[in-house]
Amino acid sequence: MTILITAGPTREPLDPVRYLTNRSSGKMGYAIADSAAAHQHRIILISGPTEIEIPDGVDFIPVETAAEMYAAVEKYINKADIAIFAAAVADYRPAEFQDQKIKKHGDTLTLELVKNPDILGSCRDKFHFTGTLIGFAAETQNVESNARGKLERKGCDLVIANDVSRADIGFDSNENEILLVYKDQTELIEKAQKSHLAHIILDLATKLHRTS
């Protein structure tokens, strides 16, 4: 099979020297890459910046803002079988990019800023992608509620919901516990290592596509 991957945060950036971003390592969507390649799949993993090293085996498109990513995703999607979009991407960018510096002035900064695309909720209806969907919800609060809002919203087959809020698991960490909302039921996936969850993941996707 094909699996397109997104992978990593994007970088809105200000000025020359600054840019809004996440706190998003990348290493859950790395991981799953990895464990897809060892399976002999084909993947295309289309990546922020990061600083984890690229797997073996796999085609590697790196971005770095969200209309990249877009740009990548719609390109590529639809030569995968299975898409899973495990990027934290800006949902808000800059207004204006400024051409040099922005020098300190007055006490306070005001900022505008304009909504980025929404890759994962272009998927379906802009894309026309007709393959296997899985989406990653990154929430703080109200975890299986604002997952199954996704689901519901993106056209999704599976999103995979996590709460960043905790400090052991999620952002920067080699562990996370993963909540699987499907359209009829919700399975909770006790912590773990990432790459074990990917494995788990790989084999739910690969499952799904194949009674889809």
Ligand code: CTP
Given for the second form:
Amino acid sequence: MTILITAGPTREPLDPVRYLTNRSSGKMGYAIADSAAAHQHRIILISGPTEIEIPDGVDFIPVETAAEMYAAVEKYINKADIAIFAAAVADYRPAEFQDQKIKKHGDTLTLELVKNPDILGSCRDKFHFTGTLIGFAAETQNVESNARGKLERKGCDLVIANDVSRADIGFDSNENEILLVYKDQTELIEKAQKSHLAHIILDLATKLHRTS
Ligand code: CTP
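Next up, can you give the form predicted in complex with the ligand of this protein, since the form predicted alone came first?
The complete assembly is shown below, putting the previous chain first.
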């Protein structure tokens, strides 16, 4: 099978030396890519900047901004049977890129931001993707109901949610605890190594694809 995975943060440049970004190590997305490549699937890994080595045997598409990630997903998604969106995409970008470094002036600085496109949310309506669609939801409260809202709004088959307010899991940690939110049920997978969760997620994704 061909599996497209987005991973890592995006970077939205403000001037030549500064950018806005999201907190994300990329570990979860890369762990899924590793696991899928080991199972002989074809992987298209579209990734923002991370410190992680590129897994062997994947087609690697490096991107920086949300706009670049959007264009890469648009180009490749219809080659995929399954698409897994683990990237932490910046929801907004600076309205203007300043060619020269912004100098200090007053005591405050107001930035104008404009909304980035919702890449996962474009898959069904704009890219006409009909394969299995899996999103992530990093939440600090009302984890299940927020994740279910995303599942419905973005046309996903599964949303994998985690509580990022907990210090012991998520972000830079090697461990995570995830809530699987399907159209008709919810299931908790207790705290485990991200590499182990990656195997579980891959297994669920291929099963979902076979039964859809
Ligand atoms: N996502 C995306 N493009 C965006 C924002 C999010 O593809 N511009 C994807 C993420 O990769 C993730 C899912 O959508 O799989 C949910 O991301 P999240 O940031 O939690 O959701 P938002 O829709 O941005 O909602 P909010 O920030 O309001 O919680």
